[in-house]
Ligand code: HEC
Amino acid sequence: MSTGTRIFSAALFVFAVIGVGRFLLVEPEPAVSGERTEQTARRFQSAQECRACHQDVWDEWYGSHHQIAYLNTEVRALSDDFRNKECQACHLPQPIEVTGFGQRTLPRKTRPDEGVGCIECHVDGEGRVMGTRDLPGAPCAPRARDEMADVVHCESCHNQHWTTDQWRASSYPEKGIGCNDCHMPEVARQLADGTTRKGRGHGYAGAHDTAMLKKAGTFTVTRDGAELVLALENTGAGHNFPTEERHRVVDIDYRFIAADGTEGAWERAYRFRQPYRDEPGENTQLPAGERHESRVAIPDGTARAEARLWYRLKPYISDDDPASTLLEEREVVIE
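The form predicted in complex with the ligand, please: structure of the chain above, on its own.
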């Protein structure tokens, strides 16, 4: 079976299962020669249409922060329920190809539940699907666009707080590691004929994913004479740690426990954060590949020291707050 017929039978199978008239807008016969003409191209308008054939991708995306971008209560609270219209440009955008890859986006007013969805990332101004390779025989006929696998794809929305610039300034570009290499892990996609091909996860794990957060840094706590040395190295994030939103915080906290068992209070050794615009202070986010070290004098009579690495979605919350995530815990025996 040639690729063309395989894909075609996959599509036919889908038609049979779904049996909905709208899919028949697709040119029924895949062009075996690899050519498709303009007028036979179907205009895609909603992620629901993609779901019909890409349920697996849909399942990954659905519930992700891209999908909830316009529903997210955190965003709604801060944007006065999107009466701050300029928040809509990224949280409910028009397809990025329309405004241009890497350019600022413009808002749309329909499909509130799709936030940043299949259409916004994959569909061009003519309503056609863009992918990383040409597959003219597939029912959605994806066409290769270099930008799809490139950082510019994410830049339109993710450089407001300089995440893309941070990546550019790191050693990752030279190593050929882009956003998708970390944020779209490889997955196996089952095709209709039972074979599989390599796909990319669409869950976009980030700051709400503990496993992802744990990958970002290497936390070490050691004793150097009369000092406790607390160090964090950004070994796993392709940009600052933390990055993006100014709310985001990484804290190193510690406390000393005396020989008689008395527990000292938790103190903060260091806070990594970009302050709000109207707050004093410098940006202390930890750039990719860099290491930061804090030294604290060990009081006399200390038996051991404890240290914790926290990630907080918001700056002024307690350790018990669900938006605080304990990433690492260390103990150093002093004597």
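If the one shown is the form predicted in complex with the ligand, what is the structure of the form predicted on its own?
Below you will find a single chain and nothing else.
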């Protein structure tokens, strides 16, 4: 190797060393206060990371049917212990934004105790936090996404049984009433400085909440001549009643009591339900805003009639089963 070549190679080596040294020793410029950059972005991976700043929200969510979505023994039994992966996709989903708002979710294998939690609803595919407002100064620096407050946010999981389609077919969209208005009502949270801040509740009251169920329909029982008229109107649910899984039912039962006190057997006037795929029959769920009326002939010698409105989480269970909830009772004097 010539002298000139050796000198040139040595110079290249020195410059390379200096360049690497500058790269290793020079600190990057600090980010502007309150500004989130790719270098400072934190990738959130568990609801536990949210708890330190959002304990009140955590307390509302923890124990909810979103939190226990994968642990729920009833769901595990119905899904063959989640061997049916179609069920796992919604009960233990990846973040909704990964596949897109309104699109079918994909199942995950981690954090079974978190079911559907902070990460699944508030974190995008890159681990960044989404919210209804831009808050760059907050520790998690949420970025506003319009979909967060839209029905499409719920649709990825809750339209597997056409619940959001049922909502769209109702008058609720025109009224500007969406999922959050009923299932995530506004709450006032106490802050450390003594002030309050409005937010949305994260308890997600629904099919397991008696107070919510009672708001769904208006149950009336009247006499019309020789007939007992039993009616249910869907006045409070923005979707069919009942909705979601096919095993949920609403029953109207009645019985007659004779003048001598003899009590007749309880009989069913009507059942609101979407049958299983292998069952005969049609979908009898009650759409939002609609009314169904059943008429039953009153036997001679009847003194009064009693009627009950039941909500059942399983179709073939007795009244005393814990999965049966008595919503309303009515009595009509006949003579």
